[in-house]
Every structure is written in structure tokens, then in C-alpha cells.
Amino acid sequence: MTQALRTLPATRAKDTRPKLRIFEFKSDIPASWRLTLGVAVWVLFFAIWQIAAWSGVMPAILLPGPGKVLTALYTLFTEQGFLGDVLISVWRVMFSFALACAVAVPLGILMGAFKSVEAFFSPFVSAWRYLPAPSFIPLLLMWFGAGDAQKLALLFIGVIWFLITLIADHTKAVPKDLINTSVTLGGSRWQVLRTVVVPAALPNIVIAMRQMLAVSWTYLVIAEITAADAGIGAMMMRAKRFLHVDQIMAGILVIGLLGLIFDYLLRALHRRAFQYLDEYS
């Protein structure tokens, strides 16, 4: 009896111990598991891919394995200069939606403060939204020419309405009661502007701007595919002659390894510089 009476605290207190389990709202789970089920969702990917290509379900020559797109991406970099086009490629991707953040960031703050510039610039803007960006390419070519201004300006008019409009919504959101509150204090409209709608649209602005630099990568072949002679797009175009079908998935593999890259990179300033938000916290 008396050492059943020993053990029950100790029983009672691993019964009511938490338990940590992954499907809970909102919850965060160790960083352990995260980088785990990162990893397995990567192997579980090839392992699929890698047995689609043994299955013969496709020619071999269309359906390369995993293997074979790796040996042909190292032959790219070694021996094709490869390294080149990537580089043209990301130099191409980042003017463009610098450009593109340029004329969208303050534009779209304006429209998400103050309702005269949103009546006069949103009916423009949302008819833009909606003409794919793809159906200007005789237009630029017949403008600009085959060079880069063509690509430049393709990726440009791919993401900048969308931002625009991101930006202008996550503006709006900004609480009202911060404004008047500062409008109260004696704040003029520009100095609420800049030291209280900025400051708390900044972090989800910057979240639009992840959000659309990964269209300005989705855009990157198709600006790339019509008359380049350099990039990644380039490169795969001239895959695509020969019938080179792991040149073309190594291409494709090099966009969504970029585009992860700079995905991180944002989402690292990101919580660097707003780390007193609560999702940091």
C-alpha cells in the first residue's frame, strides 16, 4: 500500500504531461521535425520520380531518371557554361521586379491610404490585372527588339499590377484607430503616413513582394523561349532541339533551387527585421 502511495504522484504527473503531436491548429512543432518533413517530402518526390522512370510508363528519352538529370546538370555547369545563363537569368528576374517594387511599393501604399488616389488609379490597375502577360510578347518584341528590354519589361508587367494591388489591400488593413489616434496628436497627413501606415504595412508588404517574386520566376521561360540567345529558358530551348529532355528537367531543377533560395532569403529578412511580431515572438 504504501508504495503504491510512493509512485502515484509520479504516475498522475506522467499522465498529465502534454503531448506533442503535429495536426494541432496553429501549433508549432520542434525544428527537428520540421527540417524532417521537409527532407521527406524532398525523398518521397524522387523516390516517385525515380521509380515512374524504371516503370517504362514513359520512353526513357522523355522520362529521364533523377540520376540521369543530375549528370547532365553537372555537364552544363562543367563543360556547356552553364553558370552564365544563370547568372543573366537572376540578373534579369531581380532588375525587373526592382523595377517592379519601384513604381508598385509607393503607388500602392497611396492607393491603400487614401480613397482619391484608389478611385482614380484602381480602374486601371484592375483592368491590367486581368491581361496575361504572355499576350504582349509580339507587342515588346515589335518595340523593343529581341534583346533584354523585351524580357525586362515582360516580367515587369507580369507581377506589377498584382503587387500593386497586394500592397494596396495590405494598407488597408492597417487599423484605423492608429491613424486617428495620430491624426488626433496633431500628426499631418504625411507624417502619419510615413510614421505609422508605413511601419505597419511594412512587414506584409514584404510578404507581397515574396509572395510575387516567385511569379517573376514562374515568368522566366517564357520570356526567355522567344528569340534568346542566353538564360536558362535559352538554354533549355536549345535542349528542347535535340530532344535533350534531362537538360530541360535540369532547367527546370536550377529555377525551383533559385527560387527557393531567394524564397528563404526573404523570409530570413523578414523575421530579422520585424522580430517583435508575435509569429517571432
Contents of the next structure:
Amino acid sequence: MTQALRTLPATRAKDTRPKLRIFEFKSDIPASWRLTLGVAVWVLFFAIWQIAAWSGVMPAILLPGPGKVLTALYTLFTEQGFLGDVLISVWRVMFSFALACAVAVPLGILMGAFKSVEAFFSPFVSAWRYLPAPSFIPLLLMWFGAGDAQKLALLFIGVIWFLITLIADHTKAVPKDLINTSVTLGGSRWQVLRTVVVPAALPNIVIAMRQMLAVSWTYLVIAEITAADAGIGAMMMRAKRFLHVDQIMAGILVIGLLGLIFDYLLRALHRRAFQYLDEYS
Amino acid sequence: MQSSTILSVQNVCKTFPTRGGGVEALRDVSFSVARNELCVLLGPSGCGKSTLLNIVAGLHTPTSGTLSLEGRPIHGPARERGMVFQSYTSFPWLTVLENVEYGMKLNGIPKAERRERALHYIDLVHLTKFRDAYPKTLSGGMKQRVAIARTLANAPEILLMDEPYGALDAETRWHMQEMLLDIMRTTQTTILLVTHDIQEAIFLADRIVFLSAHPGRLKTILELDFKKGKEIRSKEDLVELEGYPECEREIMHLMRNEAKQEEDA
Ligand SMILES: Nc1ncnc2c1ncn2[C@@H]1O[C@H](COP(=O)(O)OP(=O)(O)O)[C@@H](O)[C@H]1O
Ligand SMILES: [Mg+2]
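Provide the structure of the form predicted together with the partner chain, given the form predicted alone shown above.
Once more the chain from above appears, this time first in line as the rest of the complex follows.
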């Protein structure tokens, strides 16, 4: 050691471990708490529902308890061929969504990557985004009748414009330096698009799809309630005619469950496909 | 000296068009870089260093002036002028090995040769143990090493670096600077490096091109004679060298004068 520096003996710091608190900004909670709390909210919900049904605030026929709804759900599947309705609804969502993606993914990427493509499509896409899809139902009914084509068209119109915009935004957010890295390594425009822009934007594109798939489910019910012979929404409208509130509620339950399942599947796909991301450490 | 010139920058001006008439970033800048030299562009923040480097890379076009590499005029980006950026640019979806192979793949180098060259450069930046790792598991310094290996493996004629160590902590920065000198010694490389860190400039440079601010003009070119013929491997070697304190003081004066003129203006 030189004269200019003086060393001091090290002192040990006291162990002050923070204690666990329930309300703490942005800090993580144990996984077991998360599970317990997640289950608790549902237990509470069913309890309140059951109590409301027992209390008689509404006639039992309008507000059946959870037990009755579950029974109705069971008989729907076993005796009334409800599985067919569910499958038709799922098919409608999947098929129309696949069509929407087939258009929106390439178009959105090109709009996000090239200002000229954006300048051409953007005014058009933005205008359509502000038109509520259900306002097209009368027109679609006249053009396509009450069949599948009408429903697929509504679902398609319902998600495509937002999907394009989201994908274009995510593509625009690809860091310029990543693109310039490829360019200075000798990448052609097509190579940069294929090997940098697309893989860099892809994780967020899948997230955009997950969000818009939820919207697609909303439009499915609207489409099936307005005019349909089959599907979950059609079953609910049939039940309404016969005052089968328990079946209507069973329908709502199934739609909710299907939404949850699809969301979970896309989340799992995201995790599997993009393990290299920081958030999946 | 003249015969070994690899990069020549002549009378380069750059004005960015803006709504209020335009920002003049560079005015009449001329200098050249010799083969196998490490030339540093130094100057206060905002003096146009990045702009100048981007023009050399071909990412920006100069408003006027000419640039040439090996006598060929520079138009647009090309493989021969590889660039390492300040931000981390390892592609997160590729492993270290795939990242280093990336440029060669773009340029159609056959697979076997690609692999061999990538492994060589990964070894050169001491990342052999991490060749199959994804960038998310690497530290900032390691990511920059991937970027350097990737650019060198692509066999550029000149390596451009824009504050490559600006985002690293001090100790990592030393290691990276020492490693860069090591690479200079063992490979035939020409480097044009931008920094605003005076010590980094003195440590790395054979020559310093000093820019003044607003607009960026060539202030002076400093030959670091006190380092000539000396073996410098570590920061300590540099600090102990005769002539170092004077050199640092002189450059600090240059920087300060720039800052003062800024305030007076
Ligand atoms: N794209 C741009 N448009 C307008 N002005 C710019 C642009 N890029 C840089 N400038 C301006 O040019 C000057 C030099 O910037 P830059 O080259 O980034 O400086 P440095 O890298 O030396 O810090 C700054 O005044 C900056 O505001
Ligand atoms: Mg800069």
C-alpha cells in the first residue's frame, strides 16, 4: 500500500431481514399465497351467488344457484348435444381468426417496417378501426344470410383492423440498432426483414394475437345471438325462449372457460416458443 | 503514412433537415485512418461523433464531402465496414455461436468455414464456455464481446465502434479495453472508435481525432508519441508511463475549452 491510502478494519453489518407483509408495492408474494388468493376469490363468488339464490331476492327461475347451473350444464352435454354447439363455436373463432392473422401478420409487419406501406394503408385501417363491427351485422345478414359465412365475416371484421395496428406498432418498436447491425454486416433488405425484423417482433405479435383472440370470442357470441341455428350463443337464445336461465348461465360459464383455456394455451405456447426472452429466466 | 491510408474522409458536412431550418451537425471534417491503426474520435457530447461514424458506416449520407475506403467511394452500408453499437445488439433469439455466425451466413459463407471462423473469434473474446448460451444469460460486457466477435468474424476491412463500452461499469470497461488491445495485437485490424472518455481514448488510440462542438469541426489530431514503442497491456501500464499525465491534462484542457465556448455562445 502507498502512503496516499489508509485502510480501515472492516465492520460487519447487522442482519436486518425485512419481514413479510401482505401489502407491499410491486414486491412478489409466495406462490402458495398466490394460489390461495386465486382460489379464494372464486369461493367467495360462488358463496355470494348461492346466498343470493337462497335469499329469494329474485324468483328462483330467474336466479338459479350454482348447483342448478352445473346440473343444467351436465344435461346439456349428455342429453342435448351441446358438445356439437361448442365445437361449432370453437371452429368459427379459430377459422376466422386464422384468416385474420393470415392477412394481418404480413400486412402489419410490412407497415411497421416500411413507412411507404404504412402511409398507404394506415388512413384506411384507422378509419375501419373506428367502425364498430356489429354495425355491419344487418349488411352481412343480407349478403351472406344467417349461415356460417356471415359469422366468419363478422369475426374477421371485428379483429382484423386492431390486429394490423398492433402488429405494425410492435414491428415499429424493433430497435433500430438491431436492424443497423444486420445492415452493416451486409444484410440485404429482404434478409434484414426475414432474419431481424420478423424474429424480433414475433414474441409481441403472439401477445397481440392472444389479446385479440379474446375480442374474437366477444364477437362470436354477438354473431350467434343475433342469428344462428347452432353454436353456444344459439343454444342460449333457444334456452331464453323456454325461460331456461340455468342453461343460459351454463352457456356463459362455458364461454368463460373456453376463453380461459385458449388464453392459457397461447401463454404456454409463448413460453415454449420464446424461452430465450429475459422474462422467462 | 499516406500510402497506408485505408479510410479517407474529405470535407464532410452534414446538416439534418428539421422543421426549423436544419441542424448543422458536421462542418468540413477531413481526416484519414491508416491500416492496422486504432483511431479514436473524441469530443464533447453532441459534437457529431456518432453522426460521423454513421456516415462512414453508410447509415447516413453526408450533405457534402467524399469518403473512400481503399480508394473506393463509400455509398451505403456494406460488409467491409462492420459496426459495433453502444446498445447491446446480440440477437436474443440466437445463441452466442449463431450470433457470431450470423453475418457470415448473410454473406453465403459455407457452413463448415462459418463454424470454424466463428469458434476462432469466440475463443478470441474468451466466450468459448458460453458458445451455446442465449444472450439473456450474458452480462453486458459479454454481450459486447459477442458483438465484437460477430463483426470481426465477418472480415470487415475496418471495424467501427460507437462508444462500445459506454454502458458498462468501470471495471468491466477496463477488461474490455485491454481485450481490444489484445485483439489489435493478434489480428490485422483497423479500428475507428468513438468515445467521450478521455482515459479510454488515450489508452486505446494510436491517434486521436478531436472534434469541437456545434457544429462538429475538426479541432486537432493528436499523435500519442509518448506511447510509441511501449508495451501497454493494462491500464496500470498506461498510468505509469512517462508523459501520460501531461497528455491527459492537455486533452482535458481541450475538452474544457469546448465546454466554455459552449457556455459563452
Ligand atoms: N437524426 C437527427 N436529426 C436531427 N438532429 C440530429 C440527428 N442525429 C443527431 N442530431 C444532432 O446532431 C448533433 C450531433 O449528434 P451526435 O452525432 O449524436 O453527437 P455525439 O455522438 O458526438 O454525442 C447533435 O446536436 C444532435 O442533436
Ligand atoms: Mg454518440
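For clarity, a rigid core is taken as the largest C-alpha set superposing within 1.5 Å between two forms. Keep in mind the model is a prediction, meaning the values are calculated, not measured. Positions refer to the first chain, counted from 1.
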>> With a threshold of 2 Å on the C-alpha, tell me if Leu243 counts as moved between these two forms once the core is superposed.
In response: no
